[in-house]
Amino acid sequence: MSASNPVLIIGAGVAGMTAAVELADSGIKAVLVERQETVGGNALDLYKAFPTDDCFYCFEGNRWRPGIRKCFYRSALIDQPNISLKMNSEVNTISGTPGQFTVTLSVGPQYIDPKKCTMCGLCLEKSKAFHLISPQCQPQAVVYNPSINDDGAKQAEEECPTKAISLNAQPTEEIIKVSDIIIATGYHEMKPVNMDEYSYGKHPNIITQLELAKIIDPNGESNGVPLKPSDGKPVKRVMMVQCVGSRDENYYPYCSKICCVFALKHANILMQERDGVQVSVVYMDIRTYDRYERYYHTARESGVEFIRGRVSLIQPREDGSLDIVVYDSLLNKYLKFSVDLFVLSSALEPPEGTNKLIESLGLKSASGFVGIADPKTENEVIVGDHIYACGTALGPAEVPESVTQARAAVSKILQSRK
C-alpha cells in the first residue's frame, strides 16, 4: 500500500464531509466525489437539525471541547489543500487491489468555476439558466442549467467580471489511485407513488416530509410560510402519517429510525412558530428514543393531536382540501378530518446506484444498504478490505450517529497507516 495515495470518499453529505475534513486535518489527502452540484446531501433540505434545532450545517466541532461548533458552510472545502472536491461527478469503475485501488471518475462539465465566482448576481439578472441552490450551498457559487441556453446566458458569460462562466465546458474522465474507500452515499426518501391508499402524486397537497421541510424553510420560496401547493393559500390544518413504506413487508420491512423525530420536529415548528396551524399525527408506534423523547412531550404540550390507527380513505374536495377518514384503534371507531396538507413520513431507502457499487466491490448488502463485513464484530464501519462505510450508507441513521461513524472510519484508516 502506498501511504501517499489519497482516500476516496463517495458522497458529500454530512458523513462524507465529516470524513473529508477529519482526514484533511490529519494530513491525509482526500478525494471527495459528489454527483450533485453542491455538498450537503439531504441535510441541505432539512431546515433544522435534531436534536439541537440548529442549522443543519452546524455540528459538534470537537468531542473533547463541549460546546464548540463546526460549521461546514465555513469549512472552506474548496480551499482545503488536502481535499480534492469533485462536484457533478460519479465513480465509473473501481479496479486494482485493496490498498491500491484504481478509480475512474466521470467528471461533469464545470460551467461555473467556484473559485472564481464571487456571487455578484450579474448572471442571475441576465438569465434564468443560472440559480443559487441555497444561501448555504458549498461551494459558494451559482450553478448553470444547460437546458436553458438563452441569449442572457451568453451575455452573462461575456460580462462576468471574474470570467467564472464557461458555457462550452465538456465532461471529462479522470483516473486516480487511492489507498482506501469510504462509502458515504446517504439515503433517498421513498416517493410512495405505488401506494394507492395514499394517493401520492395524484394531488398536489399530498406531500412527503422532505417536501414539507422545503416549504417551512425560511430560505424557501414562501419564506417559511406554509402554503398549499395547489393554490398558494395558507395552510391551517396538517395531518401526518407515519411508517409509509417502512415496517411493511411489501416495501421495506425495516424501521426508518428517524421518521418519528423528523415528523415531530416539523409538527413542533408548525404549532409553535407558524400562527394558526393545527397538526395531527397518525401513527402505529411513536419511536422517540433517548434525547428525542422531548420532541414527543413538546408536541403533546403544544397541542399536536395523536391518533393511533391507520388512514382508510382520502377524498379530495373542490377547494383543494382533503377529507381523511382514520380508523382509531384505541377508540375502536372511524374519525373524519378535513385537512389542507397531508404529509407522508416515507421510508428511507438506498440511493440509486447502491446495488451496482455493492456488486462491483464484492460487498454485502443489508436491505439494499451497504452491509458490514463481519456482523459478529463491533467494527460496524468496516465493509471490506480497505473499504469503509458511514452514515446512512449503512442504513437509516441520525446526524450525530453519521458523524461518529465517519470519524470511526477515519480512525481505522489512520491506525492502518501507523
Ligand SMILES: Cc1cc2nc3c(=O)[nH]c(=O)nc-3n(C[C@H](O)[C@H](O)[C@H](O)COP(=O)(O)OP(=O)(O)OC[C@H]3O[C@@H](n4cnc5c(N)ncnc54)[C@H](O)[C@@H]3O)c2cc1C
Second form
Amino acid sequence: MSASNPVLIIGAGVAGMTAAVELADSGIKAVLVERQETVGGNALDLYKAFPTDDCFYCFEGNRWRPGIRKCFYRSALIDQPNISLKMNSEVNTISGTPGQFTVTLSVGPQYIDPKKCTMCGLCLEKSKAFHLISPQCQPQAVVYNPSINDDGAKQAEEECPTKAISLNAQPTEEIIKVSDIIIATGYHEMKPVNMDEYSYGKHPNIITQLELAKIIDPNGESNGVPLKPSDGKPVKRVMMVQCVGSRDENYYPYCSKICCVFALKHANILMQERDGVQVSVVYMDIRTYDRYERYYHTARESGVEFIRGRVSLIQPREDGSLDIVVYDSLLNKYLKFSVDLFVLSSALEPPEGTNKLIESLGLKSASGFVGIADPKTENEVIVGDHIYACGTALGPAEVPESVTQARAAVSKILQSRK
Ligand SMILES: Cc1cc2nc3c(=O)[nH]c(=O)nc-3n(C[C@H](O)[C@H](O)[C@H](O)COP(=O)(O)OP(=O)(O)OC[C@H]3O[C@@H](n4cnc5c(N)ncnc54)[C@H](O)[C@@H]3O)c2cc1C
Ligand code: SF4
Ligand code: SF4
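The form predicted together with the ligand is what I want next, because the block you gave corresponds to the form predicted alone; please supply it.
Below is the entire complex, every chain and molecule, led by the chain shown above.
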C-alpha cells in the first residue's frame, strides 16, 4: 500500500465533511467528492437540530476553530490544504486492489469559480439562471443553471467584476490513486408520489417533513412564518402522519428510525414558537429512542394531539384546506379534521446510484443502504478491505451518530497506517 495516497470520501454531508476534516487534521490528504453544488447534504435545510436544539448552521459537528467561530459550514473545508474538494462531481469507475484503488472521477463543470466569486449579487440581478442555494452554502458562491441560458446570463459573464463566470465550462475526467474509500453518500427523503392514499404531488398543501423544515426555517422565504403553499395565507392547523413508506412491505420494510423524533421536533417548534398553530400527529407507534423521549413529553405538554390510527380519506376544499378522515384504532371510531397543512413523515431511502456504487466495490446490501460486513458488529464502519462507510449511508441516523461513525472510520484508517 502507498501510505501517501489520499483517501477518497464520497459524499460531503455531515459525515463526509467530518471524515475529511479529521483526516486532513491528522496530516492525511483527502479527496472529497460531492455531486451537488454545495456541501452540507441534507443538514443544510434543517433549521434547529436535536438533541441540543442548536441552529443547524452552528451545530457542533466539528471542532471549534480559532477565528472562525464553531460554525460547521464555515470551518476548514475550503482552507485546509490537505482537502481537495470536488463539487458537482461523481465517481465513474473504481478499479485496482484494496489499498491501491484507481478511481475515475467526473468533475464539474465549474461554471462559477468559488475562489473568485465575491457574492456581489450582480449576476442574480441579470438572470434567473443564477441563484444562491442558501445563505450558509459552502463554497460561498452563487450557482448557475445551464438550462436557463438567456441574454442576461451572457451579460453577467461579461460584467462579473472578478471574472468568476464561465458559461461554457465543460466536465473533466480525473484519474486518482487512493489508499482507502469512505462511503458517505447519506440518504434521500422518499417523495411518496406513488402512494395514492396521501395525494402527495396532487395538492400544494400536502408536503414532506424536509419541505416543512424549509418553511419553518427563519432563513427561508417566509422568515420561518408557516404559510400555506397554495395561497400564502397563515397556517393554523397542521396534521402530520408517521411511517409513510417505512415499515411497509410495499415500500421499505425497515423503520426509518429518526422520523418520529423530527416530527416531534417540528410539532414542538410549531406549537411553542409560532403563534396559534395547532398540531395533530397520526401514528402507529411513537419511537423516540434513547434521549429523545423528552421531545415526546414536551409535545404532550404543549398540547400536540396524538391519534393512533390511519388516515382513511383526504378531501381538498376550495379554500385550500383539507378535510381528513382518520380511523382512530384506540377509540375504534372515524374522526374528521380540517387542516391547512398535511405533513408526511416519509421514509429515508438510499440516494440514487448507491446500489451501483455498492456493487462496483464488490459489496452487497439488502436494504439498499451500504451493508454491514458482519451483522454481529452492528454500526461497524468497515464494510470491505480498505472500504468504510459512515453516517446515513449505513442507514437512517441522526447527526451525532453520523459524526461518531465518521470519526471511527478515520480512526481505523489511522491505525492501519501505523
Ligand atoms: C426532516 C428531517 C429532520 C432532521 N432533523 C435532525 C435533527 O434535528 N438532528 C439530527 O441529528 N439529525 C436530524 N436529521 C438527520 C440528518 O439529516 C442526518 O443525520 C444527516 O444529514 C446525515 O448526514 P450524512 O452526511 O450521513 O448524509 P447526507 O446529509 O444525506 O449527505 C450525503 C451527501 O452525499 C452526497 N452524495 C450522495 N450520493 C453521492 C454520490 N454517488 N456521489 C457524490 N456525492 C453523493 C449527497 O449529495 C449529500 O451531499 C433530520 C432528517 C430529516 C429528514
Ligand atoms: S457577478 Fe460574479 S462575483 Fe458577483 S455574485 Fe455573480 S459570480 Fe459572484
Ligand atoms: S421512526 Fe417513527 S415514523 Fe419513522 S418509521 Fe419508525 S415508527 Fe415510523
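Numbering follows the first chain given and starts at 1. Only a predicted model underlies this, so the values are computations on that prediction, with no experimental measurement involved. Between two forms, the rigid core is the largest collection of C-alphas that superpose within 1.5 Å.
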Shift of G96 between the two forms at or above 2 Å (CA, core fit) = no
Taking the rigid core as reference, does the Cα of G152 move 2 Å or more between the two forms?
-> yes
Fitting the rigid core first, would the Cα of T298 be found 2 Å or more away between the two forms?
-> no
With the two forms matched on the core, what distance in Å separates the two CA positions of P161 between the two forms?
-> 2.7
